[in-house]
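Only one chain is included here, represented as structure tokens and corresponding to the form predicted on its own.
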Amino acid sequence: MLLEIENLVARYGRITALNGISLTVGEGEIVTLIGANGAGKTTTLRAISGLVRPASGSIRFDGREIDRLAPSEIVRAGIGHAPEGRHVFPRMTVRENLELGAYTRRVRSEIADETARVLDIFPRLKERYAQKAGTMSGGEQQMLAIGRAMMSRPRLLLLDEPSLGLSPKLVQTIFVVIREINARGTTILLIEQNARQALAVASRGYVLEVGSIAHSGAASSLAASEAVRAAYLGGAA
């Protein structure tokens, strides 16, 4: 397995956000985490990327323990993170935002190659290349946030609510892009409030409830589960 999380516990002060979760992500997969707000989904991604220090448990990436590494070392190990809320640098151009995503890379030709790859996946960013990020639409900023995370050429890409706040049309576009990124060889761990779309794009999934994994399995099985449908899919088959 590319990513292995075992008995992970994470806390914010006295509040336990993750209560001993275990999950895996295989090379080439799209795996999704679904659950209500406050279930621990974002904390899981923040723990993987080193932004939250686990209280106990282990996180292994490609067989290497990473739960005590600094975030910059985790990026160098091959993990990219596009956080919830986009968090682009609004006063910087698209080009400058993308270059910041490549801060761990030193070979200019590799950065140029990765920029070309990102702009090929996101043609809109090529049109906005010299534009300041803060003047772009929410959908364009989301594309930029994902593109910036891709600039380190991660083996594993963590996506936190990529469709949040977007129009239905742009939601469809983002999920097409997620499939394309994966088809080009990047493994994806996806958090998404739109559980129906997430399960449609993923091969496997986990359902988090109050810091614990309540259900797991093939995405198709979760989508067919009465409990999951009732809680996250509006009760529809």
Given for the second form:
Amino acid sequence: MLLEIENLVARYGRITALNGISLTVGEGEIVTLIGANGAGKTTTLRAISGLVRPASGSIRFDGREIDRLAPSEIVRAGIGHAPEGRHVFPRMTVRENLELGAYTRRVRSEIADETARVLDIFPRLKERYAQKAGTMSGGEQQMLAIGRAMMSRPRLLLLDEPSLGLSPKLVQTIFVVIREINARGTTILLIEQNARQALAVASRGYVLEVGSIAHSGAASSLAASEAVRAAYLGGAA
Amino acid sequence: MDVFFQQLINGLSLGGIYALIALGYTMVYGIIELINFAHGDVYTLGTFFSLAILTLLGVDSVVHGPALIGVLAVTILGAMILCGLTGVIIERLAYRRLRNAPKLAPLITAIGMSFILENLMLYWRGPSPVPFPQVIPNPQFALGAVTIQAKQIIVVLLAVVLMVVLQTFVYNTRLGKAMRATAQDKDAAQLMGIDINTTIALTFLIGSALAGAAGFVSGMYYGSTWFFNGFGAGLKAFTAAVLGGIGNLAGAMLGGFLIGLIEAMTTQFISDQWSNVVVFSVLVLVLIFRPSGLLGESLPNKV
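Please show me the structure of the same protein in the form predicted in complex with its partner chain, now that we have looked at it in the form predicted on its own.
Let us now look at the entire complex, which starts with that chain.
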């Protein structure tokens, strides 16, 4: 397994955000984590990236314990993260944002190749190349956040709510892109409010309920499960 | 009119010192949103460090020829390095642990840090003004009725050169980009693989080193200093940073020169005693009509 999380507990002060969750992501997979607001989805990704220190439990990436590493070392280990709310650098141009995405890399030609690849996936970013990221639309910023996370050429890409706040048409585009990135060899762990779409694109899924994993399994069986349908897919549609 | 041009020269020299100090305030504020009240005292330390280095070099009077360049280089670089390290130590000891604390905690700590530095300097060099040797020959150039002293040219030149170097560093190097990224969004910077502790320490190093350079320049320009010198100068430099738009490098430079000019002009055309009133009134007016400062960007930090 590329990523193995075991009994992960995370707290904010006295509040327990994650109450011993375990999950795995295999090389080449798209795995999705779905659940209501406050269930602990974002905390899970932040713990993987080292932005939240786990209280206990372990996170292994490619067989190596990463739960005590600094965020910068985790990026170097091969994990990219497009955070919730996009978090692009607002007063920097698209170009500078992408350059920062490649901060851990030194070989100029590789960085140029990666930039070309990102601009190929998101032609819109090419048009906006010299524009300050803070002046772009939400959808453009989302593309930039994903593209920027790809610049470190991660083996595992963490995507936190990539479709949040986007128009239905852009949501479709983002999901097409997620498939495309995966098809080019990047493993993806995806958090989504849009459970239906997420389960359609993923091979496996986990359902998080108030800090614990409530259901897990193949994406198709989760999508068919009565409990999941009732809670997350808007009833037995 | 001659008086005006004379004060223009004087104001620019004064402004060069304020601008160098203001850069440190604005850099630190830009990256951790802290008003580092100890910064003015680091500037005074810069003068005392320069003095100590000159004493070590055995220099107590005017130096000529190539030796002068050597003495200046060693003293300025020495003061910059020592002040830079002081800044790094202050951040490590006093501010780092409070990074996620409520904003008031590091602010009070900064004021405490300022007292500590002032009292250390009081202990080290006593309560009276300490003379600073005239190391540079100070020929004066007459432009009509206006006199320009060599040391005024040095002040402005050094300030401008250091600012250009800083600007180039921040906008064109990898570490400079890391600093700007950390200033704009710390979480995102970490997700790019940037070590923000190192980046913040680097910011303190550079900002404090610039205060060290300003400290040397001030000693040379005024011919003396005392332990409490940084309080007033720091306050005006901070005003300069806010006037220009806090967090903005070019703004700090502009603000510094403006404050220097306003002070020189008020002293000449109104009265010495009114200079602080005018300086701070300008600040109030700017904040009322342009709260983000002259060059401050109004682009939201978080979208």
